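For reference, the chain that follows is the form predicted alone, supplied as structure tokens.
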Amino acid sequence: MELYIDRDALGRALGRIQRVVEKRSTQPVLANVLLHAREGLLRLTATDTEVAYIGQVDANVSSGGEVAVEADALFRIVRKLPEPTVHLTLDDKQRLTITAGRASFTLNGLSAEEYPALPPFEARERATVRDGDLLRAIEQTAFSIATEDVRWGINGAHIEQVDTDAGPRLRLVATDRHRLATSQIPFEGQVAFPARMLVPRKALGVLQNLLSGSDDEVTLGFGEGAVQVRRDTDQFWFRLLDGEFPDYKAVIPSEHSHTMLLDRAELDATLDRVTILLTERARPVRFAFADGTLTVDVENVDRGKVEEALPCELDGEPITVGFNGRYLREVLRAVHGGRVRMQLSHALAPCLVTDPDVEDAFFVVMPMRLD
């Protein structure tokens, strides 16, 4: 194998696979990226057997070939190369030499036959979405996926189709039982989701790294227990989790007697300041809503007290509620508009959080008891 390739293009492709490869796996081969050179292209494949990525980069290929090399090492080498054109050569002992200008590195590789083959994938249905829409949906939900819960049903994001006045939408839902996040996007095509449609956290992280926020089309292929994502020359495949997502609609408030409207950035900045004195993540922040003012305060017996007031429009009687400040801040960062609306029926009821000007996402935050 011998080829010349652009350093930055190769670096971008290697950067995309860093969240796919398994650096600490019991199978060392999974820490490698499979390079396959053919006429005009270098194809890169990475997998941990649950998720897989295939990308390609234009290259001037003198002779084709395949080799698997350590993905992290190759990525770090390419990023440090001094010249924009990279020369890759492979000898008969599976050693890959990377040369650019006066710098030259050699990595010991493995035969392509030792790299695990990707399972066949057959899409039963396909849907097309916009790159930017899918990226937004992931950003608005992935933070709510449970990270340490043994209940597999909430260790991934649920996907379903919902019908709206504007037409059918794909909805992502995630929860860790302390907060719930949903986001929906338009799509074209036909989909019929199985009862269990759980996307792993890792798959969403890889997807988030692949997407650019553009108007480019992304194709989603739904197969038996797996999903394939195609964007331009990139392909991404992942297995679905085997778990049943809870009935999330049961916690969405259907009635409310208190509606608060606030400036989102002001509330986020206020929470950033008042939580300085919090030493325990589980301690609540006190929110005292009144017409015209929200007073937010934290009192720490050992460290002191902080209080801040900001403008608030209140529809209903004054109410005092406790929230986990970190959880609420993560929800605020997922609301993209300038204002945020909070609605609840009483101090211990689930709080519905929305952008009053946009209907494509909503969030639920569970309150906390105040001492």
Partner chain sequence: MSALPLLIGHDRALAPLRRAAREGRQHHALLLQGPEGIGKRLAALHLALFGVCDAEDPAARPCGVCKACRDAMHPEHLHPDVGFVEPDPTKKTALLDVGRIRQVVSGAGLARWRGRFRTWIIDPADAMNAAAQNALLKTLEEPNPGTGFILVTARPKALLPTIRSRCLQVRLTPVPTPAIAQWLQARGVAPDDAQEAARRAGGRPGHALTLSEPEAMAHRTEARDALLRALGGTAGEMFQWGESVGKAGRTAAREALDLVDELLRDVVLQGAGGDHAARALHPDLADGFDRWVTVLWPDGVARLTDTVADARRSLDLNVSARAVMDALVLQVAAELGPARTALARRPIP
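Positions refer to the first chain, counted from 1. C-alpha atoms forming the largest set that superposes within 1.5 Å between two forms make up the rigid core. Treat the numbers as computed from the prediction; the structure is a model and nothing was measured. What changes on going to the form predicted together with its partner chain:
Once the rigid core is overlaid between these two forms, Leu96 counts among the residues whose Cα shifts by 2 Å or more. Relative to the superposed rigid core, Pro120 undergoes a CA displacement of at least 2 Å between these two forms. Once both forms are fitted on their core, the CA shift for Ala288 between these two forms remains under 2 Å.
Since the one above is the form predicted alone, can you give the form predicted together with its partner chain too?
Single chain only below; no partners, no other molecules.
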């Protein structure tokens, strides 16, 4: 193997590996990146067996070949090379020589044979979305993914196609049985796949880090047991969860006898203050909705009490409901607009939370019993 390659392009690809692939002490082989040179390209592959990265960097390849070298060491070397053009050569003892200007490193590599084979990926369907849209959908749903629930199916976000008035949308849904978050984004392509499309929490976290919020296009490929995300020449691959997502539509309330409109920032600030007095997170915050005013209070027998009133438009009879303050705040943070609408039919019924001005996301929060 012998090639010339741009230092910064190679450094960028190696940098992605640092952000994607977790290091595991029990499998040191996985700390390597597999380099594969062929006509005009250097392909880089790295994986921790849950997430995989396959990157391509243009290169002037005079002879092809492959080798696995320690990813972290190569990244640190490439970043500090003094010249922008890097010369890579591999000898027959799997030693990779990296030369740029005065600097010349030799890294001891492993035969590509030693590196585990990635599963073949075949996308059954593809959807193209905007980077910023996908980032928004993840931010609006990831917080309500269950943590290590015994029902696998809710330890990830479910992806499906829905038809809305504005046309087909790609919807992300997540729930931990106490609240549910959905967010939908426009896409191009076809995603008529069956139910099992569950992206684990960890994968969403990694993806969130990689997205920049820009208008760039990102392509999602849905395959057997995995989802592939492509942006430019970068390809990421995430293993999906193997489980059934519950029929979430069953918990979305369709009728409401009480509809409240509130200022989102005000309500959030109020909740931030009143929850100071809660010693146990699982205790409810009392919400008394009346026309014109919402009174929020917390009473803790040991500590004391707090009460705040804030303006509220109410359509329906006055009602008193208990909510988990933290859950509701997380939902409020995900509703991006200035106002928030809360709708429910009685004090123990699921409460639908939406942005009255934008229809691309909705949330359901289960109330708590007040005693």
